[in-house]
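Only one chain is included here, represented as structure tokens and corresponding to the form predicted on its own.
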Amino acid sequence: MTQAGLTRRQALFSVLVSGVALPSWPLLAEEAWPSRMIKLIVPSAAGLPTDVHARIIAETLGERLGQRVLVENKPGATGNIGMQAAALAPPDGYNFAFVIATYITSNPFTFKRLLYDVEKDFVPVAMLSKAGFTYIVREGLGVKSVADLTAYIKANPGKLSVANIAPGSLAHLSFEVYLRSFGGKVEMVPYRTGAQVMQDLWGGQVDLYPGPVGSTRQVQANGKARALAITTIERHPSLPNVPTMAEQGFPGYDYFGWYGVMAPKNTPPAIVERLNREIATIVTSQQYRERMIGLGAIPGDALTPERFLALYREEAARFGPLIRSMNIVVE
């Protein structure tokens, strides 16, 4: 045995015989954290926007923590598969979930059988960034503002076709809030991917798409579609010429998706707090802000676990009744 090993054993023995309580082994583990690779479970397929954001965070966190942060993709069932895997992962500080708003504030109300319980299975770490939506119309529709859109829908009830990738998603719900403000009726057309929507929007097979900001520049580039409005309270830096809904007669209209990190329930609080501090440092950096703007997002402001918790509880309280009134149920 080495001299260091003898010294440690002698120290432990002296504490034991003196009757002084030893710190628990989990506490010792927290003090040494992280001592090995960390796993970030992403309930999305590789290459999609959620995965891209997750890898940016994983890479930067790994550099700060001195340990690799491995992204493990577990797609399926609108995030249910990955979220269940994260909920069942050991709460040892080496397993975390990369989440989006839909998994936390929409899925609990849209799925008949949810494979996880947000409140019982997870604790919040931090929100990373938020991303609004843009209401994009095909150019041939002749609609150039939200006022024009509202007039068109009123004059043609049920005629406007609206692409819907995920029923109950925040993009869908934000548009429903707009419709209900004046009793508008449209035809919701189901789609599987954003790429399919883009092709049909350009081709005139669908009229409108409540889509992520990141896709708007591509859609407008060929002149076959127009962004009418952005759903956040402020304009996005990458789309300075696209006005907000609030600027077009809908005061207080502020809807956005977000990205965040959560931990399995019972993860040591000291580790959650440490990870929160590291994330806050990353999210408030200029480099991160520039990368997020390039992807159509902006850094989030719910940087403490308490503020993050309050955010998604408020959203659940706001969107839950709306989802139920729409009778959206996913088996």
Contents of the next structure:
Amino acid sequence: MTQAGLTRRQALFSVLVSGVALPSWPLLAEEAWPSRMIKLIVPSAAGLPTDVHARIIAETLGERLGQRVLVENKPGATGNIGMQAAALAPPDGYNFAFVIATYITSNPFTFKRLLYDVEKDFVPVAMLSKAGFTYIVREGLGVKSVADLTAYIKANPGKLSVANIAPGSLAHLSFEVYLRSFGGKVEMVPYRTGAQVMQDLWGGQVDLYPGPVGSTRQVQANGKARALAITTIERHPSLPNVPTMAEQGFPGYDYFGWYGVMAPKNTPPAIVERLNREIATIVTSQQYRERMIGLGAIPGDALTPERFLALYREEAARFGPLIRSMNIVVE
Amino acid sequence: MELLSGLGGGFLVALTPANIAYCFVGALIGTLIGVLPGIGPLATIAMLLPLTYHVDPVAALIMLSGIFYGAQYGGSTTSILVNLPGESSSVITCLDGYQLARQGKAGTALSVAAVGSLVAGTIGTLAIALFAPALIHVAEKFGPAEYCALMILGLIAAVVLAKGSVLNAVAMVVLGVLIGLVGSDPGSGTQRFTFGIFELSDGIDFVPIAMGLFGVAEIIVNLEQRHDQRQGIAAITSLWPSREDIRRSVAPMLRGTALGSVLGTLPGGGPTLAAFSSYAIEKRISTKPERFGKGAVEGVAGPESANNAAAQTSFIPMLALGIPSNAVMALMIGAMMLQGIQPGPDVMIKRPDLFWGMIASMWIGNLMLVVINLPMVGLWVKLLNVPYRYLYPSILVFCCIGSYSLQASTFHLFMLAGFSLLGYVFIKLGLEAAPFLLGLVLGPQLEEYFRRAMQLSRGDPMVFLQRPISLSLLILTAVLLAVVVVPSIARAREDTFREA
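Can you return the structure of this protein in the form predicted in complex with its partner chain rather than the form predicted on its own?
The complete assembly is shown below, putting the previous chain first.
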């Protein structure tokens, strides 16, 4: 007992001394890092858009750091399985979580019980990119603008079938905000994948799809569907002809999903700082910007850990009450 | 003309030395992982994805697709030799393929499967080249009502599949559907039968269930025998099919190919449904249906051709629309996106080298696969001579690796153990696992499409009868059901089984 206590005191003492006597200690640790492979846990299946974003950053980070950044896919339960794995991973600077907005700003409100706690288990590293949504209607509906859409919904309450991939997703939430602005009623039809929605949109089965910007060109390519609006505050370079909601009478309308990197709590701050700087360098490069535009995203703007933290806290404060009022509960 | 110039251009792309090499590597890896139980193309392609970042996109996709259809070739091998289906589409091959192996005709089953796959692969590829644009319109006409009717047809066909009593078969299908319902409710996200276990919220993965019910349960039964001998394995009589076997296989191969080519184009329909339906058809039209389940070569030729044809044509929605028809295709779309190619209806126009190059490479790949596989038949059959005390531990290890690699979690190992036990109970009770598995695969889809169709029609069930394709499928189902249920026919059916 005594010995163990002594050892712990000694350890504490030596840390204190080294911290005081050698002010360059964090810098030394930083120079040594990374000395081996880094694991990036992705709570999504391989090949899906989330995974594609993760692999792009893993590859470029690996080149910059001179160590391989391994993508480990841990899909399941809307990110719960992977986020739990990341929360339990050793905070040694070699384990990180690739996160999307849903895990951070929606899950805590839609799930009755979560396998992780955003504030208790993680610290922010950096935001990578933002991706908005478009509202796409089937061509046969005869709706050509958001004003038309509003008029149609008002004239035919409950008649419009809206494809909804995940209850409580940001695309769903943004559309709910639009509906509430004039008390519109529609039929929300659950779908499992975007591919199913596209097929039914082209086949004239479902009327509207609030879907990712990244697949919009694909949905429109055969002329059977039309994007009415984009949900971000600015138009997207890949869809220059799709006007924003703000341009169509909804000032300040700005809804987007985002991608980011977080670290397990207690990861050495020096390592978090260093990783943040590397990511910031990558994210602000022209090459990264072009890849993001190709995927329907834009580089993120919350590039310090503090700004990233502030952003997701703000978003959680914005969506939490909305989700609660919509009564979306996953047990 | 457009087709010829397209294909010509495609062969120019596919026949460059580098692309031939990638095609060969893909086909070889595919064969290997197909043979290894539990390690499917999905896990392999996911692991190899980083290697493709710096390769030309066409070459990368040629290799990845080679892995996919190569695995379909290899997948039948373990089904036939050790009753171990690597994926859902080769479950049905276990029924007669394994029986053939037990009768000493493993070589026959393996070579029929390989040739059937070649026929199907060649015709399926031709179908892609000829009909891709036309087939796309068929796929677009398939709304939720049509999918729902298709699933009902598939489930009823599962009852026809069964060897024994209709009641048993119905019970197994229903049990499969119930197990398939475990997970999140597709509408509300409410958890069903998950007992608070998060790992269950996306449903139970198919791989540990299939390996447990078939492979491991079979091992337990075999080990009950005292000797170091598998239950009644006959000596290997012939490596190659007899003239009689070939004669009996030709028609099932062609029918299976036709069926598989059509079902493969439907996203979500795919190889599994094709294989099961082909088996049901062959058994239905056979003059001696009692031979099925006891080593009928038609029961291998039909489904193996069907699943390979479907594997080829499942590229159609992916290449022509950017719509993935299964998880592997979703991964290929991810690979395209990583290469900066936006999948969608304009890929055919914007990247003809990719579109036609891949089609041409499939032809070359299928040819390579037969060259790889036929000489191996002799080698695989020798595996049966390995003493069982060495063989079964290796099978168990591969099953465990396959289950573990799904999510890198021990959870699936417990699933494997649980379903092995269930499979043993099924065998002891004389219940069949195949209808159970079909219920498991189709049940959740049936629910999803039924609920969606009903919601889109605002609760009007007439939608299933008003749409022509859906109505035709339902009429077909009714006819099939009548054949099974109408008393005089049912009695005749029982008689045939008693005779057998």
